[in-house]
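Starting off, we have a lone chain in the form predicted on its own, written out as C-alpha cells.
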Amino acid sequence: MMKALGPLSRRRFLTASASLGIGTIAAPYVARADDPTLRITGWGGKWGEIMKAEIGPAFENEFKCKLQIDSAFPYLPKLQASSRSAPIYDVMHTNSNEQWAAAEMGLVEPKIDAKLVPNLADVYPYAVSDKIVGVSIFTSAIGLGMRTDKGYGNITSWKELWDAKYNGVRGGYVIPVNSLGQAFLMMCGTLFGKGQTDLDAAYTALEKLKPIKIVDFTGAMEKMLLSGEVGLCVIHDSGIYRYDGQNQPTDFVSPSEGVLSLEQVLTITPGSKMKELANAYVNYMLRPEVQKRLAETVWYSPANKKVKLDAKYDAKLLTTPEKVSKLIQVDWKWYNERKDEIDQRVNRIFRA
C-alpha cells in the first residue's frame, strides 16, 4: 500500500495539485526504501531529458515517491507479458493505436475518473472524446512537411502529395509499423472515398502515390527531409518545429481538409497497486505549468485549455478552440480490428 505517500485526502490532493516548482529543484529526490514506486512509460529524446531533469523529480519531491520510467518502446508487448494482478506498469504513456489495443485486451482502464483527476475538467474535448482511451495529455498535428528551397509554391491540400512533380521526392511510412502511416491511410479514404473506413478508395490512392520513399519511423523522415532526399512528406508538426532556430529550409503545412491527431495518451492499469498515486500523476501531467514546460520543450500541443504558451509556440501549436477544431481523430478500434487484413494489402501495394 501507499503508506509512504501518507493519507492523500481529496483536500490534500487538490492542494498538492495547485502549484509546481518547475526549474527550482536543487537536487533529485532521494527515495527511501519504503517509498512507493510508480512504474510508468515515457519517450526518450528531449521528452526523456526534461522528465529526468525537472518534471519527474518535481513529482517525486511533492508526492514522496519514486518514478520508475521505461523508455524502451514498444510497451504493449511487455504489458501483455506481465501479470494482470501485478502489471509491469501503473501508468502507460503511448499513442492512441496502442492504447486502444491494450484496452481491448483489458490491460488498461478505458477511462480516467474525473473525480480523482480534477484537471480533466480543463482539457479540450478531443482529449477525452470517444476516440480516446484514458486521456490525451498532448497532441501533435499530422500534416505535410515540405522543403521551402525547391520552388514548390504554396501547398494547401493533402491531395497535392499526389502531384506528379513530387515523384521520387515524396515521403511516407511503412504502414504496418507506423501509426502516422495508418492514420494517413484512413485519411486517404476520406480524401478520395466515402470516409475513413473506405479501404478500397484508400488502397487505390496509395497505389497512385508510387514512386514514394517509405520509412519505419518519423525520425528517419525528419533526416530525409533535412537532407533534401524528400521534398514533401507526411509528418507531424513537432518533427518540423523541433528544428526551430536552426535555419532549416523546411516548413509544416496544415492542409485545408484538416490535420490528423497524433495523441500522447495516459492510461492506468486495472491491476495497479498504486491507483491513488497513478491518478495523482495523471493530474500532475495535466497541470498548466507542467504542460507549458513540456510543450515548449518538445513542441507538443497541450490538452489543457488554461495553458498560456510563449508567443512563438502559441503561433504554431494548437492552442485555441478554433485551431483544435481542425484536428481529425481516427477510429483506432475499427482500424485495429482490421489491421492484419490491411497490413497484407498494403504490403502487396508497396512490394509491387
The other form holds:
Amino acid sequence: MMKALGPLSRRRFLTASASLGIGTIAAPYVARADDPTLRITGWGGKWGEIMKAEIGPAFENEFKCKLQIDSAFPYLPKLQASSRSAPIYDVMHTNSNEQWAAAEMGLVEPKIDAKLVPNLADVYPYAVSDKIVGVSIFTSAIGLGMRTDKGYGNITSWKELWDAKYNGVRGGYVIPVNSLGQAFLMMCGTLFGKGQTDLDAAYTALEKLKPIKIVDFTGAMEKMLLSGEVGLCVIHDSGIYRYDGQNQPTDFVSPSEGVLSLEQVLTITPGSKMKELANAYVNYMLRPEVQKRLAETVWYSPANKKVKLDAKYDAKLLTTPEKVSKLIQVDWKWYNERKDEIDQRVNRIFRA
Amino acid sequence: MSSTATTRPNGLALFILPSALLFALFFFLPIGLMALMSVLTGNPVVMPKVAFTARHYARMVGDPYYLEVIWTTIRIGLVTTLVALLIGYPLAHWMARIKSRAGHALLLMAVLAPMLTGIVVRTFAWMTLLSDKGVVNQTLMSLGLIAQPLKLMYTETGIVVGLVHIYVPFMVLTLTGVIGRIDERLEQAAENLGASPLRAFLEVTLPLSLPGILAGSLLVFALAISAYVTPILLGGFQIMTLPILIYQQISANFNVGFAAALGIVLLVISLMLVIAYNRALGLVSGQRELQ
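Could the form predicted in complex with the partner chain be shown next, to go alongside the form predicted on its own?
What follows is the entire complex, opening with the chain shown before.
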C-alpha cells in the first residue's frame, strides 16, 4: 500500500501543503462564488460592528447573497467617479444632504418604490417626505450637548449657545463638510431671521458665535465634550446617549425651538444590476426587529412606526408621532444649490 | 562612424523600462488627468456633454479668498522650512562631525525615532500638549502663571510646531550627508590663516553646505505645503490650506474640476520651487549646465 502511494518527497509534500493551504483559504470564496453580491455603504463604529456581526450575515443567509459594505467615508465621490451603468454601489447609505447632491447628479434614484418595499407603508411621514431622497431608515435629533458638571444650569434654548459664558468652551462644526454644521446654519436663520433660508441672519449669528471650537466629525465633538474641552456644543442625541451607563457628566438638550433632523437615508443607484436585492435590503432594514436591534445599539430613532423599543430607549428616542413632530427637516435641495456660496462665506467667518 | 552603431538600442536601457512605465502610469497619467479635469466642465467618462472651460481658474483668481488660502499655504511652508533649517542645521553639523561612532549612532537614532511613529499619532500627541486642557496649559495654570488657557492650537504657530517636528528629520538627514563630505581641513586652513571659528564656518562650511540646505529646504517645503493631517488637526479647520480645500471640494462639494484646478496650482508652486532650486544650485556650485 505504501509502495503504491510512492515515497513522500519534499517536493510532493510542499505541493500538497500549498494546495491544501490555498484550498482552505479559497474554499469560502469558491463556495460563494455564485452568490450575488450587493454592494452597499455603511458607517463604521458600533453601526459597522453590529452590521458585520449580526444584521449583515442574517441578510446574507436569508437572501442567499453576499453583502459588500464600504465604510470608508466619503462615499459620494467614489460613486461619482464610477460608471453610471455599473456603479460602485447598489445601495447608498449616507446623510440626507449628500443623498440630495447624489440625486441632483442622477447618481441615485430619487424615490423608493413602495410596491417593492412593503415596509415603506409603516414609516413616519418624515422618512419619505418631500425633504427626503430615497427613504430615511433612522433619524437622530440635532440639539445641544452639555457638560453637567460645570454648573451651567437649565438650558432650554438654542440661543443660549450665544451666551458669553460659553466663550472658549463652545463647540460647532466645519460647516462645508459636516451635516450637523449645515443644519445648524439653517437653524440660525430660523432663530435670528425670517426662516431657514435667511442666510444673512445666519451669517451674522455665526459671526457672534466666535470664539468657537470647530471639528469635522461628530465623533471628534463627542471626545471634546467628554474631555471637557467644550462645555456646550451642537450635537446629535446619539452622540450623547451612546455613552449611557458610563456615568459621563454629559447630557443632551432638546431646545424648545425644536430639534433638527439628521436622517440616515438609503437610496438605490439607477445603474444597479441588483435592483431586486437592493429593494429587499431596504425593506429588510425597515423591518421592526432589525430597526429595534440597530436603534438599541447605536441610539438612532427608528423610522418604522411599529417598532417597540425597550423602556430605556423609548424614553429618550423619537418613538411616537408627538416626539417625531418636534423634528425640523432641512431643505437640502435649496441648501445644495447654494453650497459653494455658503462654504466661501463660512470659511471666511471661521478662519483664525 | 556608422549610423547603425549609434541607433542600436542599449541593452541596459531595457532595465529602465519598468521604472519608466511605473513613472508614466502612476505619475504622468494621474497628473495629466488632473490637468485635463481642471479645464473640463465635468467628467467625460460619466457625463455625455463635456466642454473645455477656464471657469475653475477664473473662480480662483476672481475670489481673493482662494489667493489668501494659497498665500497661507506658502507662508506655512516657508516658516516650517526656516524653523526646520534652524533646528536641523546644528544637529546635522554635530552628527557629521562627531568623532564617536556610538555618539553618531545615538544621534541618528534620536533623529529617526520620531519617524517610526505615524504622522497622525505624532499630531495627536501635539494636540494633547497644546489643547486648552493640554499638558502645557494645565501646567501653566496650575502654577498660577496664566489664568486663561493660551491659544496654542488652531493657530498657524500650532501647525508649524507640528510640521517642524515631523519634517526636521528630512532636513537633518539631507544636510548630514552634504556636511559630512566637506573636507574639515578647509576649515582648519581658514583658521590657520587667522579666521575665527565663526568666520571659518560662515565663509567655508556654510557656503559649501548650501546644496544640502537647498535640497533639505526644497524637500521640507514641498512636504509642508502638501501636508493635510497636521494642518487639519492642529489648525482645526480654522487655518485653511490648499490640501484641506482640495479635500473639501472632493468630499463635500463633489466639484472634481475645481479640486483639480487647486491641485494644479499646488503642483505649479512646487515646480516653480524646483526650477528656482536648480537655478540657485547652479549659481552656488558654478555648474551652469544644471539650469
